[in-house]
Amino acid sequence: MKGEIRDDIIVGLDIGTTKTCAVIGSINENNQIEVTGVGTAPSKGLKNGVIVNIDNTASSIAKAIDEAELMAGHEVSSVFVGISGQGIKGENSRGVVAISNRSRTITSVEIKRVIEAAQAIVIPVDREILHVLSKEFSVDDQTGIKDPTGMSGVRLEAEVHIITAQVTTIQNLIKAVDKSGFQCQDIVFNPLASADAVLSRDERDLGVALADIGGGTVELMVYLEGGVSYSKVLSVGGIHVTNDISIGLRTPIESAELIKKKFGCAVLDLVDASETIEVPSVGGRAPRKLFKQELTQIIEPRMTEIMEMIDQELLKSGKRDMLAAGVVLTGGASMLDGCVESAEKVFSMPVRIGVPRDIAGIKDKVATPQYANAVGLLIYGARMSRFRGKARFERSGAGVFSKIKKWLEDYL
């Protein structure tokens, strides 16, 4: 018996290329996220973070949430869902307005106007705005202002980072969640959620890059002076390492994934030359024994390539030399042994693994990088809880999606 649906419950749903994860929680008396239920299921309807089979995706969602409900002891009705895929794009924009009220004082009205001016960019009809994230404001000649409310001036300027997604990607995601029997409370770009779970305020202020390495994608987000400055999705991830192992060792994909998780290492120098592993064969042949170094020689080049792709994006962003706090790696594929050492070789800057922090409840269940996004969605949902009951995305009979815009969610 799961129990009745409670209004104070928040659900984070991470639909990944290889696994679907649901985390249930609420805000406790200490104003912390308290995790009460966790559920996972293999993902069978996605490719590189994008849904390619709605029925299979809906089945994975239902299984993951059902498992989390059983653990938590109550049912849920709506979820905060992460979104990814090559169709997600980020760009910076700037808006300017005159402060026209008599007192020349900046209020929420002026802030809303300048944000709207900044997001007045040409967006193709097949795309939709997911987030408008404020970087900083300027009042007359004063720059670097985080919240200009109450200041006086004649000219208000805003720099924002706009994240858009393909309309079809959003539609398919909502259809899959809807078919599984739940409602989308909101849709959130994955690394934005992960950042809430694993980054500190100091890191965001100093300058940090978050690389969420999942099964089929790497989602990159760069923070400078507390705000998002750059974002990118790369179509590469842990599944590519698994495929390399499967081909290189001539073993089934399922066995390759298990071998990667149990014995995998990203740096050859960290492996004992005498250590051996047992590798299942195909076609009913007997298992073989190989030196672990042979496995690492397959993994190391691919992991180096992934890190180099991330590094190229950091160079492209123009912010690479400003990352005083270095790089934080999270996501399931970052759990591979030697991942930090591999990254440090390429980036030549501090690297750490990001795990969910400042949470209560069954935190041991989610204190690993693979749960960063789902826990981050819980934190995001808690912040948006004042809008509970109002789904941000709703499906009309004509298939058109209307967004309830809550500009204060993302701007301040």
Ligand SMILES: Nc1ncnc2c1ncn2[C@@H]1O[C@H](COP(=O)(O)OP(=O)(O)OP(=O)(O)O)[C@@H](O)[C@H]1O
Contents of the next structure:
Amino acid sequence: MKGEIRDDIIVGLDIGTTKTCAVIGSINENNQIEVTGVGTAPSKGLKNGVIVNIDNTASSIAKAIDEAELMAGHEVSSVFVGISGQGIKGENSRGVVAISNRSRTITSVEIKRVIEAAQAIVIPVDREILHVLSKEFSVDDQTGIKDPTGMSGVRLEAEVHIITAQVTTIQNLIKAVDKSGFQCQDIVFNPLASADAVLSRDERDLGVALADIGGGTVELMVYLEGGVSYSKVLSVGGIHVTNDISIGLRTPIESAELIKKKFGCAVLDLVDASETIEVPSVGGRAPRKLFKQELTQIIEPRMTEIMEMIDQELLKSGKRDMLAAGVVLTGGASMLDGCVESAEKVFSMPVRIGVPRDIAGIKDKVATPQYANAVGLLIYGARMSRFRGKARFERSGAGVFSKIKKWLEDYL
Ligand SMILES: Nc1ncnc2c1ncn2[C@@H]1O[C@H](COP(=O)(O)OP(=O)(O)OP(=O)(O)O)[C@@H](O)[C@H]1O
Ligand SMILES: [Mg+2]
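Hand over the structure of the form predicted in complex with this ligand; the form predicted alone is what we had up.
Below, the chain from earlier opens the complete complex, with every other chain and molecule after it.
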């Protein structure tokens, strides 16, 4: 039996290419995020992170939330939902305003004005702003200011990172959540949420790249001096590795997936040359024995290719040489044996696997890279609820996304 809806409850909903995952939680008396329910269901309606079938997506959402509600012991109504896909774009922008009040002192009014000015980049009609993230402020000639409130000056400048998505992608996401019987409390770019779950403040300050390697996407975010300076979604992921195994070993996709998880390794040097594994064949033929190194020879080039694609983006960001805290990998595909070694070979910098941290409750159930996104959405939701107390987006009667000016969220 599920109890009634509680208004202190926050729900993170990660609709991934391979699985949909709902995490329910609240902020406990120690001000920690306490996870009380988790549910997952296979995703059937997505391709490379984007919804291609609303009905199938809606039924995955309903299943995942239902399972999480049962575990938590109560029902939920609205969710913080993640968005992804290579159509999402991140770009840097800046705004400048004069500090015109009598005392020439910066207050929230000036900060709001400068953020609005920074949003004045040309955004095509088919795109919508998802996030405006602050990098730094400058007051007159003084640069590198995190919070200019109370400072005196005549000119205030803001550097921001703006993330936009196609309106249709957002609408399809809202439709799928709606159809499953829930409401979108907010829509969050996936890696921003994953970062909340797995990165430390120190890493963001030092400079770090976060890559969430999922089934059909790699979601990348580069942090420098505490702020986001680059973001990108690539259409590649663990599904490609599985497909390679299926073709290379002539085995069905389902068994290729199992073989990958059980015996897969991303680096040949890590595998004992004498070790053998058993692989099921297609068409009812008897299973075959093969050397584990043969499997690794299929996986290694694909993983190297994925890492090289990430590396290309780091180069494009112009910040590759400034990442003192290296690279943090998360997402299900980062659980592949040898993934860190494969990444370190390509990046030549320290690499670690990011798992959800700083949470209470049933944390053992979610302490894996596969849950980083969903837990991150819960943490993000908790942070936003603390400040706003209510939904950022409200849907109009027609069910469309209403355009509300975005206030700078990480400045809050
Ligand atoms: N132990 C493991 N070893 C290797 N790969 C794994 C392991 N566990 C999960 N994976 C892979 O992780 C991928 C799924 O990861 P994840 O759940 O993060 O993706 P998703 O969120 O559904 O997709 P996306 O983020 O791309 O939309 C699958 O390709 C799966 O094979
Ligand atoms: Mg994912």
